[in-house]
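First, one chain by itself: the form predicted on its own, in structure tokens.
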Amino acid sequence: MNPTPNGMPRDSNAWRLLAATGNDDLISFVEGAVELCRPDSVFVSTGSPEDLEYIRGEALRKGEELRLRTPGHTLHFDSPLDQARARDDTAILVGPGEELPFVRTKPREDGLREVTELLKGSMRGRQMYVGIYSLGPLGSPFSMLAVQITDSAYVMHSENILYRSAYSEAVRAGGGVRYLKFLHSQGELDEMGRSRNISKRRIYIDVEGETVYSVNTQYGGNSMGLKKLALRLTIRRAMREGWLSEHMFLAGVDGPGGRVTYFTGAFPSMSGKTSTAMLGRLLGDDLAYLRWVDGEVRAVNPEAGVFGIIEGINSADDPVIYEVLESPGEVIFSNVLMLSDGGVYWNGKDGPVPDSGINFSGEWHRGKVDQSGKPVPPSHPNARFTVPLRSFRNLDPKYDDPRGVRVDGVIFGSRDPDTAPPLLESFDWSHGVVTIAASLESERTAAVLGKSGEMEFNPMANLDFLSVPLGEYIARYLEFGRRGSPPRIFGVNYFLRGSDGRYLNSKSDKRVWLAWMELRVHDEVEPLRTPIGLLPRYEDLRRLFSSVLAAEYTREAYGEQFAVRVSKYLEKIGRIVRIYSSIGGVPREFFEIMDAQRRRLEALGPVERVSPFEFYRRGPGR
């Protein structure tokens, strides 16, 4: 590798490789980043066999990954202190004047210069890596290229495997292409090889320039630009240009005869969104670009891999993903446990938790307590799994499609344990952006830091990632469904639980919500109208429930899970309306659809819950 004290020397590999795309964007990107942050070296990864393999080893060399006992599985350890993203240390950078409602912002210039600051001199002694990648199937309308530089050999391993390297497709690009671009490094490790300042993490998404800094962490969620950082950018440009980039799952569910038909879903993290997905023939479980083709809706995922929660995953409830992580293959575990003949343990693994190990907190022992006496888990709460698509078994053909596939539902999940039904359809894609996605909120769980189990307002499950205003959201998701027949919209929440704090279904019970999802964007199955929306019919859950689960469907178990909680709804409906008082921008028809719906529940009388049987001889009007 050449020395690099003063930038790239021209007649190293590294300037050969940048200056083969003629790109003078990306090149200045690169070469400022090595002035800055100032490495021994460049590496810049073409995406051949032989590079993927020299960062695999890099990673397992400088101690980043550790070698376990199946062929292709490593473990990766984050500091205690940086195992989630972390919402105090991210910001938008912002213009003068500029507002985002709900997210975190910095003026641009201010946060510019303080990343800077710490990203000075962050690299020395290390190797810089550069990868190119396409956030989308290479060659399609949908993709974008994009550039991640990192010191971390981990962070670069996990991109290869979560999108596709795209080098090659620099060069025949050219220099008119428009990149994403991303840097990030560790900063100063300690002598774990964690970052050891995490009081000075930052992680700063400059959206006029479209550029991302992470500096600091190790954390996937806070270090791979092209994960939930890349769709901060991918918003706001999708906003801009009249289509979707959003935070869910695409995945195609088999129908009678053969059929299948391809729905995206969007669900807050830990509410059931990557097990929904795992459910069908899988085209991607965390992100989708969605865009109208010809008159109808089309998607892509512009991943390539999965970086999943594993908290819970076993043989029983996820079956693809538990074989896929127990089988030889390239896996990267995160902050799982260790065991001394080199397997892992997670939360919730099949089989009984063993006695002693090594986790995120060091040496671990059944019964360990941290410094304020908390139980020690055997992993962490928000532990990950990383895997390519190929790996599983259900990967549906097209996922490398790059005309995408066309949309005939989408769903949006919540973890709401009193309020929402199980399965909702909207009346119409307007009733459904507002009601339910718009109107979404769930609990709070481990993979953001903060106290779990609180009540979030989490609209689309994409708040988090918003880098448009709220209001201007909404109003371009509803000019999205007025371009032609836009897909159905459903809800679905998992989590309902009854008096005694039970939750009223079982994990399986979402095969049967997707059949019935299938058959009705076909109009096979028809919907009882309710108020809220339409909910199924007791007698298709039945007969689904014997021909999916073959299991019985009780009317007790459909009059509580399905019954209308009014009170709750009204409810919600005020919390919901005064938060979006509160912000500019909101179209009139939000508040109109929000109005319509109150008064089709208050119609029903001061009670606290109506059953759906009662829909069956009363119609609730519209």
Contents of the next structure:
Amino acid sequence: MNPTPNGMPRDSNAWRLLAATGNDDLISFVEGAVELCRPDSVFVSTGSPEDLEYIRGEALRKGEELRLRTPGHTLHFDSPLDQARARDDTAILVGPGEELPFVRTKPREDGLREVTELLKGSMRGRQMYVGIYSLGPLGSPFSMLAVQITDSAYVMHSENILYRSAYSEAVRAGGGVRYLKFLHSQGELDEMGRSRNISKRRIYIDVEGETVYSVNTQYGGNSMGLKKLALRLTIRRAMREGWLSEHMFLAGVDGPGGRVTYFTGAFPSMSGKTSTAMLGRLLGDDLAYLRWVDGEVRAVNPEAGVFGIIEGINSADDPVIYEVLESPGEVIFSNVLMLSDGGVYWNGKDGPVPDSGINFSGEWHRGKVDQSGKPVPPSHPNARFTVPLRSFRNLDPKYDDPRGVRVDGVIFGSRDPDTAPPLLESFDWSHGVVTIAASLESERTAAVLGKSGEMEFNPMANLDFLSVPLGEYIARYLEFGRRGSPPRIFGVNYFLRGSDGRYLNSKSDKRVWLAWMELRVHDEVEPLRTPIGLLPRYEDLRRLFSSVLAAEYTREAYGEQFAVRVSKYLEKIGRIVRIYSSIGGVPREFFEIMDAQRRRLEALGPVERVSPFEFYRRGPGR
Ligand code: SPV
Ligand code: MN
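Previous: the form predicted on its own; requested now: the form predicted together with sulfopyruvate:
Every chain and every other molecule in the complex is listed next, the one we just looked at coming first.
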């Protein structure tokens, strides 16, 4: 089939499937993409088992994925220059005069012109795949319909795993729905099937048209529209409509007496989000939509799978994920080391480092260095696995409930070496939003291109995706909490270091933190009031370390971990207030709360830190 310049042949199956939706906006989007990209043919997926199988087969046949030894396992490689989200090539397209602090923007007309030029004829000789998905459980008031167009079977295969196919829903919904729209092309490929023109990689988010264009890239975070590209669009919808679209996991935590309490948690990429979600009853590991429903905050996961970081996953620390990665079943590995026996290895996997294999850099052997003499690890630090949620044995049956689950706690995690304690609770919603969530700073990791290790301001772990002015986003967050009795807000930091540079906590300590938060939500444990918020008390942690981990917890460990780092906190307040003073639309309440926190800390005197036991003596404080 050769599409005419005027779009798809009317006698094609693809056309019939599209026309059946009766949605003009959807149809003209696909037709426009066909005209622009000039594919040889168009495949519209209905999400049927046959259609899903067809895409799996295409990914293998075209070499976008390689078959591995374990049934259902495949492997995909991205270009060495295309291993993470590309901030510098990503922009939000804005109208005249519109400004978004901290986020790359580009004038809308220029951006559309540029990306249209790059997409022109990009699918010649290829098939175009069209997938329709629901972000969120089918038929849920939380959910939105989205359409992905791509010339990559790997991208469509990934989205078939990560999202709920919704073709029938689209037919039912008809012309009345507004789709989120995504158009992706890998662009020209090199001999290994990787995007060749990485210097012309562009990811442009047209918020006005609720359409995202992505070209000359394959890495999932840049190419899969429904993940982080959709997040830019849904944040805007959420703000308009009074709900929250967040970079958060969603999980249930078991409490006493068979009780399950649900939490969401926002962490910058590679800072413990997935591993925290895995400790509980999993509903989602990356994204959550939160809404007020009948007087309570409820949430769903827009996704149906996990695109997770594989580095460091081993059977002791991450038994649930490890089991999935070692068992037959649908898994796409990306950018790990492929061994000659069809197995894979990733950095930190159980067992010895293999001698050789093939990885994102080509042939690999132990000791390999790159052009600059730097060692090339077996797998890229941002190597990933893509699996359906239903593969996890800790999946919560409510993950697909159209009503979502009631959220009682919201956790914000940072990767902070020297300021935030391992765990704290805010005094209330506003205090948490301002001093924990909006003040989040974290070390940069390999999940975005650039130098790892530098501290970055990352409010709500959502900064990369903020398509709305930060000041307004904060204002909406504060308002959200005033509409009823909101969830508790907690801060966690798994990366606090001692003066010798060593981490003060072990990986398993987060189980104890979760247990404490679960009890706090139900007011079953007393907190310690300090100037920065509510800390756990030593006696309670000692009891929980013993019951949860069968471990001892010493007064010394507690004293060191939970000291209030006064001078560091004051510096942080200075930095954060400077940032928010430089942008518009920040509510006055924000500065008042920061000021009050500063005054409480200053009242402690010119000290570097104060032991938590000091606050026992001072009584409940103010
Ligand atoms: C993250 O980096 O936050 C991810 C993976 O969840 S990506 O799709 O690249 O955003
Ligand atoms: Mn993420």
